[in-house]
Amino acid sequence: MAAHLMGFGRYAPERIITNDDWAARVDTSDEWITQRTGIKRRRFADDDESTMTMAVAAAEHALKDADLVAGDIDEIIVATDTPEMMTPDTAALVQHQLGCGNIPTYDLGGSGCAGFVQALDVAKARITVAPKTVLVIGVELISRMISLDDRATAVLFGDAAGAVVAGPSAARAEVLEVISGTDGAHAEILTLAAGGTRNPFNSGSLESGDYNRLVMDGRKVFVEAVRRMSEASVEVLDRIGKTTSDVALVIPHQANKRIIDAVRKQLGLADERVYVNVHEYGNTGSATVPFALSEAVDEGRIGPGDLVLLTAFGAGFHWAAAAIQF
């Protein structure tokens, strides 16, 4: 049984943080950030917003786009590394807030920015086994989880949510294939270690600043990200008997313009065949791919018959890619 995408949704907070705003807070500049990342602006959640509220907003948009209601959903998967709370999972709170029935819900956490595409892989498998309608959400509220005084990492991120409604009935797009992989040997190159059983929150982590210190080896992340996203893209296309010349649009994880450009060159693609919005929203983690997918659909960048490639990487070190036929 094939898995199809029936609706697309997204949400970004209204509060815009510019590079000049960052320059007023830490030792940086618009030129420094733009040259190294391509980011010009990003969104931060307001005080009355949370991971759950953003996820619900994106989900409601996707449901409306699919002409469905909450009662039509059979399962919810939320990909996030910034959950509403440690327990219960954010998906349970989303289920209640949307007003769904007593359906199975669960979070997919720890996969970093690859989380949504990995969650789409799970949803595809669930739909293939038994007909059901699955709400898949990628959401991050990163601004409250990392140090805003670390210019090396804080300027990279923004808050947002993206969602799709997936199901068995032929609709707007078919999920042809999804692949994912992990290499835990590189776990140390991108990590927020505090808060778990190895390094629990305590007075020591507060005094040292470890409680919100995101550790990132930028050079190694760049190398692994370009390699894995490129290889996964070729592999998922090979599985369906296609090549990059058949792809109408690539929607990569929006971490950094340099990474996106390097992947584009590896795949031999022109600029116009790669969707980019990192300049407007920064790196929104697992929300980047579904957010950009929804935006591309609404902008008319994707039409009937188009083959769209999703590719992403994240902490773990995880990666994933998906081929979608509209």
Contents of the next structure:
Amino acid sequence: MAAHLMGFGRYAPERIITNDDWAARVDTSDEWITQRTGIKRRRFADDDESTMTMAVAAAEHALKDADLVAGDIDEIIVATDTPEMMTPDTAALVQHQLGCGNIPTYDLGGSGCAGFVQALDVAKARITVAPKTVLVIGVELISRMISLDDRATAVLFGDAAGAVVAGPSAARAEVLEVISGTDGAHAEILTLAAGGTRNPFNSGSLESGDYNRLVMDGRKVFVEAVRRMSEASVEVLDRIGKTTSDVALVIPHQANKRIIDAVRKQLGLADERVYVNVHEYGNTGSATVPFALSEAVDEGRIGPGDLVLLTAFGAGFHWAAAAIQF
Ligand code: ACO
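Structure of the form predicted together with ligand ACO, please, following the form predicted alone?
Every chain and every other molecule in the complex is listed next, the one we just looked at coming first.
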């Protein structure tokens, strides 16, 4: 039983935060952020929004795009590092809000920006075992979880959600192959440790500022992201007997433009074959790939017959790539 993508959806909050807005708050500039990252703007959720509400908005868009209703969904996977609460999982709240009935749901948490493509890997396996319709969501509300006074990390991120409906119906696109990998030896290079059992939220973590400190070695992350996304891309294409010259469009994780350009060069691709929206939305973690996929479909950048490559890298380190035949 093959797994297909039947609908695509996305949601971004209305509130736009420009680089100049950041420069008014911390010691940074539009020039620094643009040169190092390519980011010009990002969206931040309003107070009445949450991880769940953004996930639901993207899911409703994907369901409409698939011409399905909530009752057609058999399972929900939510990839997020910024869940609604510690327990229960965001997916349970999304299920209830959408009105899906008592279907199984689960979060895939902690994979950082690779979470959505990893979740797609799980969804493909679930559909292959027994035909079912799986809602796969990538969502982050990062602006509420990290320090907005730390210029080294805060300016990189934005809030958003993206979703696909995956299932047995061959109407639009087949998920030909997905690969995932993990190297758990590098947690300290990119981590938000507070809130877990090693460093629980308490007055100590509040006083030290650890409670929302995202620790990141940007240069090491950069090098690993380029290497892993490039290698995973080649590997997933190799598995289906294709090369990068067969690919119509690559949708890479949108961490920053320099990382995307380096991956593009590694893969030997022209600019127009790589989708980029990081200048508009910043790094929205596990939402970047499904958000960009939905946008690319709506913009007509993807058409019937196109082979589309997804590739992502995140904390852990985790990485994943998928080959989608439209
Ligand atoms: N504005 C101005 N200066 C800043 C800012 C800022 N917002 N942030 C850091 N700096 C300063 C630092 O304090 C440091 O100053 P110093 O040299 O006086 O100590 C200097 O800029 C750092 O410069 P570089 O190390 O040369 O910066 P670099 O060129 O490595 O760019 C960046 C930093 C953008 C973080 C880059 O390393 C990067 O993009 N790495 C990838 C990180 C990433 O994408 N993380 C997202 C999560 S993981 C993922 O999505 C894959």
